[in-house]
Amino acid sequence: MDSRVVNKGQLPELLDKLARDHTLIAPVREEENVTLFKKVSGASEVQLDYITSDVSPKGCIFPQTEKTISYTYTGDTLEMKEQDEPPKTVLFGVRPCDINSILALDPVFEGKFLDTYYLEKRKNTVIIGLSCSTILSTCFCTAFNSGPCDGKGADLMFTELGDKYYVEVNTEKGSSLVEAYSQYFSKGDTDKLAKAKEEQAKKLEGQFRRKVDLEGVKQVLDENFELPYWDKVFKKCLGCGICTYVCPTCHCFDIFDYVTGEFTGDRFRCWDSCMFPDFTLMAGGHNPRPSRKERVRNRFMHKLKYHLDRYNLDGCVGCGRCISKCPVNIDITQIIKDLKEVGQNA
């Protein structure tokens, strides 16, 4: 792994140049206290001191709504036009938990049936991570083999250390970007900064208030599908679906056609939620998850078991958004604790 140094004072100029040369997506502050990732025109719009964005940056690779094809019926044939290749994009300022979530999404879309819409955007996107500097009370990424300064999955990983950023160059895409903007990336005293980063990471890891132990939880779920425990949990749930929309690893979607003219139309893909009653409703009227109990159970089974079964990757990254946004305070860390007790008392 290579490493570089960027002077803090030069970062705005670097971001301005990236915005001119690419589509630059970065954290921005909207209204008074909402942070999300959007296309920016330069450094002045970028919110560098955010902690966790309200909505994850997965939308730049897996958009909430996207047009997939346009079609025209001529009477004899149906002509379909695929969307243009996505632009070269730099996704800047991604926290480690959200980088980890993109790694969890990759095998979903690059499985037996390749999802070209996702994969083209992924290929054309350089991910620049940004280490955390503050730990929220809802954070628990360390439970999933990550940490506040973990650069795994980022093409470049920035860590703020005083008046400098220590930059880890992790991939060829990252190396190419460094080469293209070499005037901002110096070799500097990277060994000293690497040690400083390690010290900062240890300090931050000591600030986590949620101590989450996953040992034995999957085994409980493997062996106990019909747990009476779910009869208790689901009664709090409103079925609003907010947990799935703020979750960086949720990937359910729906497809619909929109008629634009007598013989023309567009096909769209949009996020959906397994917490909605009609998500699993079949054409014949049967619904395998007819109540909130089945839907709540499925959500936590997916996060803690199914994703692991399919991809050998956790379905949760410990970002804590579902905890902070749930209107009735359903807490996945408490559910993990309860499931451990079920296993110990079995």
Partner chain sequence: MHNPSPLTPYPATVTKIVDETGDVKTFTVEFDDPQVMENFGNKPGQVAQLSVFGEGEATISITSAPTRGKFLEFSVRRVGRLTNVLHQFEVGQKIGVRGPYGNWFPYEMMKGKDLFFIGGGIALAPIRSLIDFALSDQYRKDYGKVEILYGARSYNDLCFKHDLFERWPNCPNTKVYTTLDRPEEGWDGHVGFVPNYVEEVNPSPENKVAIICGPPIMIKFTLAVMEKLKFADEQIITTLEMKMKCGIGKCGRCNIGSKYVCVDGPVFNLAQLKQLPPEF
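Next, give the form predicted together with the partner chain, keeping in mind that what was shown is the form predicted alone.
We keep it simple here and write out only the one chain, dropping partners and molecules.
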């Protein structure tokens, strides 16, 4: 694996150049307390010291709302226009958990039916990861074979070390970017920095407060669909969509038309949430998941079992957003712990 060094002082210039040549999406501090991934026009807008974004950056590849087709329809005639090819994009500053989530989303949108909306954005996007330097009390990425400095899945992985960024060049895409902006990527003393990074990773890994052990949890869920435990969990759930909308691996969507004129309209797809009653409500009135109990169970089953069953990948990456955002403190790590206990007592 190739590696490079970027001087901290030169990063703003590099980001400015990237923004000039591409669509640059990076963490931006919206309000005092809100950090979101947004399109930026230069380094000055980028919040380099963010810890975690309030909403995951998955929306850059799988937008909350996207037009799939525009149509003109008179009854007797029909014309459709598909989406334009997405722009060349650089997604800068992605944390390891969020990179891991993109790897978990890939197989959903690949497969027999290639989801071109996702895959073309994925193809046109260079992902620049950024190692963490602060571990929040809600973080638990280490439970999912990742870590605060894990560059798996990133095209380039930046780790801040003193006045430098140590840059791991993980893919062809990353390598081409380094080449195109070679004046910013020096060869430097990468061996020393690689070692420093490893030390930093080890130090940070020691700071995780949540020790999450998944051993046996899937087995409990494999063997038990009905558990009295779910009756306990769902009671406090408000049935809002926070957990699913801030989650970096949730991928459910809805498709609907929006009429723009007498003969014209757009078809959209937009995020949907399995926590909403109408998610599974059929036109005739039947609902296979009629209450919050079934919906809450489905969400955790999806994260801890279904995704694994289908793609052999974890459906959670330990970003901790659903924990910190849930208004009633439903905590997936507590659920994991409780399910383990249920298994041991069975």
